[in-house]
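Here's a solo chain for you in structure tokens, the form predicted on its own.
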Amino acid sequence: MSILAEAFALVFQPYVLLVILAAAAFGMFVGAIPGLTATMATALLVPVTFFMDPVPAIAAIVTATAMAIFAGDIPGTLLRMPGTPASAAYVEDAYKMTRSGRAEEALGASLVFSAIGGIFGTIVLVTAAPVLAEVALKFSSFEYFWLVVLGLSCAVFVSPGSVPRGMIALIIGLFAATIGIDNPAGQPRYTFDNVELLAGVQFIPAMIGLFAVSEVLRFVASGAENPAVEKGGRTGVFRKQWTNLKRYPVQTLRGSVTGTAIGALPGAGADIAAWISYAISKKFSKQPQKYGTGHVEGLVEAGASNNGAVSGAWIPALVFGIPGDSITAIVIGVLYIKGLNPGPTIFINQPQLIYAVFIVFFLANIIMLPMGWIAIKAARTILSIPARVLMPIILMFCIVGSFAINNSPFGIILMLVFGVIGFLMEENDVPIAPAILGLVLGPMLEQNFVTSMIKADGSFLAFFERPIAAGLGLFTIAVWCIPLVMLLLRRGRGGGEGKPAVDASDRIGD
């Protein structure tokens, strides 16, 4: 009881709250700016930590984090220009609703299920990670190398796009985590003579130049304006959330049970969770034709998923010390500066310090509501900045945060040359979140594979010999597999069902 009270009085102090507020309004306005990513909001916050002690830096990346999911909805509902990828994938359900006049409406089912799938993906964080510490003081780096594998695996065949692109992507990642002198044999590694890559490539800088500096290259490139606001109804932000609950408490709780459980997989995310969320409630709904057209069916059941994986994504970070997502990739790099080492021991060493991390957590998601109705009705003002005045200030902001990491202007020039490398992926549809889980996992996949070959003398059953390793290992090879054979038995039933086609289509010609 005395450590609960230790994280309520960390938590409950006049800095700590004016941080969460002030955090809270910067992830709605970076969320709310089309193009403009949570986990960029999160990047340019991290240089304001490093003059902050942990709880208040955690808690404004918590906090600017869960508003800016949220914010994502707002262009997305007035301009049909989602403003978080999560946003995108029920974008269309939520301008048509803007075009019929119930703007609000929709708006408010976004942050009404956005703060309950939130609170449920809190609840199990606090519930399933100490347990999952328990398991994880058991691991090896036999356990460690699989997990990590697991995770690149996943983060490549749940990523947007094509599988290939995927792992373009990931060998790209795990390219620039090669760099540097920081590996098992301490031998110098594509570093050309220069004596600023002997570090490696720093993660902030590249992680800035790939999610910003791209999309600042893309405005450019394009030349594109903000388009006007489209004029919605003002039915109310709360007034029919109480029926929207009574009518779907079932995909209420089944979004929120995705996106947590999805969250927690290494490499996916809200993005992905709230894309097949969707997915999932259009294929059980008893009104699957009114998908695309205005229906608020979805909005729930993918808004409880936006933030019940925010919060499921901290498990595997916390517990293992590898990111659930982009997002917590980056807090794992900010409490390894804070001296807070991710991983089983810290639930031991400094308890006090995670249970105020789960207060901060019920906190974000409370205050959202009352901050997202703020956003919503001054929407129309934040939309209204021009982009090619938003966009120099976003470059400042880059820049900054880039040259603070060391005091050195090799993080600008580290994250110049990942925004060019960031605009050409997408412009060629490749995904960015397996590069960056590959630049974070990279250097973890090395030093447990070589670690654990030395301790099994070279033999790679020794992978397969211990319980834990041996059941990750064969799922992570069975995640592998499984698409083949269903590719391989698809193909077999088109073949074996498109030959009597040809033939009639044959016999129609003769």
Partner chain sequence: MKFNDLLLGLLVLLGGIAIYVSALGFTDIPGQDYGAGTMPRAVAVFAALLGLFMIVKALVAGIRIPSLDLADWLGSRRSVLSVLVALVLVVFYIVAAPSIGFVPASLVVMAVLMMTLKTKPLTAVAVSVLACVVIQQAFGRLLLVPLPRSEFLGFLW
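Having seen the form predicted on its own, I'd like the form predicted in complex with the partner chain now, please.
Excluded here are partners and other molecules; the one chain stands alone.
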């Protein structure tokens, strides 16, 4: 009980609460602007959290992320331009609701069911994480090796675009992770006699480059103007939501469960959770023909799902130190910088910190309701800020943020290099998330792989000798086989049964 009291004392301080409120406003703002993602919100926030104690730092990231994922629905609903990829799944329905004058109802549904999904995911996180941590204490390098490989594989296989392109991203991330002196033999690798590179590729400038600078460059290249905002009517944000909840209880629960489960899978996050939940919702709906025409049902399920995933993604991050998505990948980087090594021992050494994180999750999802209401009401003003003014300011934030990590201009150079790489990757439909996961998990993969190989005396069979390692290994191999199975299924159907089969093969084999 004293641990819980200590956790409450850590969170309920005026400073921490103020940080939460400010982060909520920041997350709302970034999420609401089309093209700026929740990951970018986190990336821009990290240099600031760098100067905070662990609890306010994590509180800021948790709150900003939850807000940004919801706020991504605002431009999706009003402009048909999803603010974050997680909102893209149901953008058609939300926008059509706006066209028929029900914008506030659509956004209210996103808001309320996001909060429900987020709270559900948090409850699962609170109950599952300590139990899993007990199990994780028994893990050896073999189990960790497979967990990392599983996380990286999921990141590749669920990323948007084709699997080979996801693999290219992973290779870029893993290669960047090999740079520096921090390796089993302690030999400088690919440092070109640069002292700053000895410590490896600094994670935060790389990430700011990949997520934020690349976005600025893309905007500059496209020169797009702000589109006109649909009117959308005033139907009340919360008025219809109780009816929606009573009408779709199964959908709400199913979305929350699916989202949390997908989030908890290492390597898969909110984006894919929303797509899968929308598809599930349509499949089991009594009115599947209404999907895509301004029907709120899919919005309810997928909205609950993507915020459930945000909480769920923290389970592998805290328990194993393996990120569930690119946002938790950033968080893990922050935790390491703060000297907190995520993994099962954090539950023993600093349980008050873990409980404080749990409390922050609840707070973030509750504060989302009033903040979301304000954001919905202020949406038109936020969306009218011209991007041509905003993007240069964001670029400046990127520069200062990259500098602030080591107080060295080298961070800015790194940011620029990764910004250009990220820009080229997006131009070629190479997803960014696997690269970030590769960069974060690369050292862990290397350490556990080399340790395991030495322990096993070079025998690969040893990777399957311990029961949990064998289970994880087989599961990972099963994930690798998915494209093959899909290909065989398509061949089995003769490949001529219409568009869906062709789409599937394009995604896998392209």
